[in-house]
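Form predicted alone, single chain, as structure tokens, below.
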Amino acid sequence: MYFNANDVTSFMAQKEFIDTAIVPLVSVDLTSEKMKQSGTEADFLLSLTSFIEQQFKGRLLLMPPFSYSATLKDEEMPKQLEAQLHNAGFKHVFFITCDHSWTNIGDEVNIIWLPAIPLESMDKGVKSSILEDQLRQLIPILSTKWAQI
């Protein structure tokens, strides 16, 4: 499910069933050294989490990227928006990003860090033969979080 009128009216709906929300993390860099680095990155992370949404379509609610710059960036911004979707009712919250930086914030928050892989000159097959091996490297780590509760 994603955030969106619809998706938002199924999910109060079926909030016992739908325990999970995903938050992409997503780091913009506006200088020129850095911006295609930045866009494949986002590009990477959005797919990644887009194809989540679907294969586990009614466990969990996809949540509007959380972008940022390096000069916006708050390490508390995390522990707070876990501490509003634990409110609406998410019992795990996991945030998904390509910068490693966010690794340092300590193990109060679910941070599943990936290196962004350039997805932007694949043919659709490709592409998609690489989101299905990610999601096969993150679902023992969303299976483990998911058995603590």
Given for the second form:
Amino acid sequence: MYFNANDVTSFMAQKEFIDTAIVPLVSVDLTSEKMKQSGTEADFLLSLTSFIEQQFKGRLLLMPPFSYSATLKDEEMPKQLEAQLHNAGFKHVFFITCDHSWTNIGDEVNIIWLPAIPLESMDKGVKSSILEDQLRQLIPILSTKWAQI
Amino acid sequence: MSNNRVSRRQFLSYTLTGVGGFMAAGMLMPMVRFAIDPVLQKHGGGDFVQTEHKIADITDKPVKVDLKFEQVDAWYKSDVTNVAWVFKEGDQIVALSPVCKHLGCMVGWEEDSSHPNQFFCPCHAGRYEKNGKNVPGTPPTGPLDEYEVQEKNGFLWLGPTKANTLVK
Ligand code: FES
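In place of the form predicted alone, the structure of the form predicted together with the partner chain is requested.
Next comes the full complex, and the chain you just saw is listed first.
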């Protein structure tokens, strides 16, 4: 499900089934050397998370990306967000990001870090097979958490 | 010249009609879109899409077939790949939609080793028989949808989805 009016309505009605929230953390770097890389990361992360959403629509809610620049970055943000999402009824909260520095707080919240793959020059077929490969790596992470209950 | 001048009253009524027209369009557009069958909308007008699969290669074992089209989702445009599970049932080609009838996850063929010969939904362990019939006692409340199928030049073409016709 997406965080939009329709899907949120289904979430409210089906809370016992939709027990997982996915939050993309997107770093926005506006310096001329890093801007392109930053765009690649955003592109990859949003493509991948919408692919995950498509596969597991009935089990998870994909939050809008939380974006920040270097100076706005705050370690407390994911922790607080996680607490709020737990309060809202989500059993499992996953943060997914291409920004390696979040792995610092990996002990406290579930951080899934992935290096960005530049998708911009790929044709659709290659792109979707890459995303499928990435998803296949993520499934065990999700299913071990889901199995814990 | 004075004959051609637009009087104040005319000017007002012109502008108001214009504005009213916009407003009416603003109200009508969403209504028109709601009136269009959501199934057709999802497939860009309900046209058939060519797949890379040859009719001759299809067996009685379900295989995953990709269907590509662009879709605008929530705040992000993505090239969503839709899939179909395609197999032969006697002489008939069957293409089932993988979208679980519970809450919409993607089901897979024989993905749960303890239930061979069934479709399995990883989200809440929903199960379906090969013809798409939901297994009672699992969350899904109806059978999997079916795609319209066509054969052109030996290739499989898939159209819009419709309610399952195999489950009696
Ligand atoms: S979405 Fe398939 S069983 Fe719930």
